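Coming up is one lone chain in structure tokens, specifically the form predicted alone.
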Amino acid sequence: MSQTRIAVIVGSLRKDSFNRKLALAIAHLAPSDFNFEHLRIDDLPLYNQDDDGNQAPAVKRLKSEIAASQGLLFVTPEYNRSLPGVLKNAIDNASRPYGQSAWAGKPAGVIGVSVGAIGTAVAQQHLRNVLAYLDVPTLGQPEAFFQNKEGLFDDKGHIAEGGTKKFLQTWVGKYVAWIKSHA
């Protein structure tokens, strides 16, 4: 059986972050040929268009794991209405130079979790925007942003069981519909 390589992208560097939970729950209900490997972009250095034709290390190995990837899995929080700055900075690094964005035709899903009412809905707004011009085929339905409330995650971390974990395993199935029919 091949492997589908989903690039994770968590919009959070925060220890105990709860879209990087998020995220790891995602990867237990999916199947067992989706192979979620998480990105790391806390090492990235500013986006500067100076450096385009000598990026840095960093830069370049998020690059080489974005391009080794069969789809990509956006998992963010929302600060101050929008997308955070290390999620965007990842971004910019990886879409340059100009005419080498190593996202370009990537299928995506975005998704994420808050502690607000309205979780991350206005930050995958902008997200969607963004992705939308790197040419990110990204899933529009459905919707998914999660208020963290208590109970949300069990012991292990996990989804809890319930109404929550059902649309998000009806996600989960949309989404891996939507990386596979992009193959």
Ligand SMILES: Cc1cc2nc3c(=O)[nH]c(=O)nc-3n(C[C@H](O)[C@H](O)[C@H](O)COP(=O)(O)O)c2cc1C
Second form
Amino acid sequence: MSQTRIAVIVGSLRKDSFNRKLALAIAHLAPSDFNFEHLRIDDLPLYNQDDDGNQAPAVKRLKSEIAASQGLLFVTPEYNRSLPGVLKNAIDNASRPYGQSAWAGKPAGVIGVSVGAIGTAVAQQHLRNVLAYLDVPTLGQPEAFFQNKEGLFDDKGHIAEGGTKKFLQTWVGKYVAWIKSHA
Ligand SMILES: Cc1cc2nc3c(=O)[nH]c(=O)nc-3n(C[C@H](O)[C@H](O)[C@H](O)COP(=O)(O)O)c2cc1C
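Output block for the form predicted in complex with this ligand, input the form predicted alone:
After this comes the whole thing, all chains and molecules, with the earlier chain placed first.
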């Protein structure tokens, strides 16, 4: 069976990130022919257009990992009603030099968990705006906004059994179909 490689970009660098747990839970619910690879973004330089002709090894690595993938999964918290700077920095780095963006045409899903009641809705909307400009076709429905409440994750860090897990399974099914439809 041929494998579908998904590049996972988590918008939090935090060791115990709930978004990283959510990304792992998604991989757990996906079919076995989907491989999820977490891309490192914490060692990227702050984007500087002066470096476009001589990109850092970490930027080249990020771009080649994206190029080798058939799909993208963005799992991000909301920071001050937008996407975290580390995520935007990764997106900017891999989008340049002009005309050599690594993102173009790669189908994506956007999802996230935050403490606020509207669970990353605004961050996701801002991220969708950026991805639209970068020609990244993004799954529109179902939208998935998770509020991190006691009991969302179990002791092992998995999404607890129940309605939320069922909803996430539905989301993963739609996401997988979305990626396959762009193969
Ligand atoms: C700088 C900063 C800004 C934040 N802004 C928001 C926000 O706008 N909306 C929200 O729901 N939570 C906000 N939070 C709380 C995050 O949702 C919470 O820290 C979350 O656990 C971060 O995700 P992580 O567990 O993957 O690191 C903010 C947290 C930080 C550190």
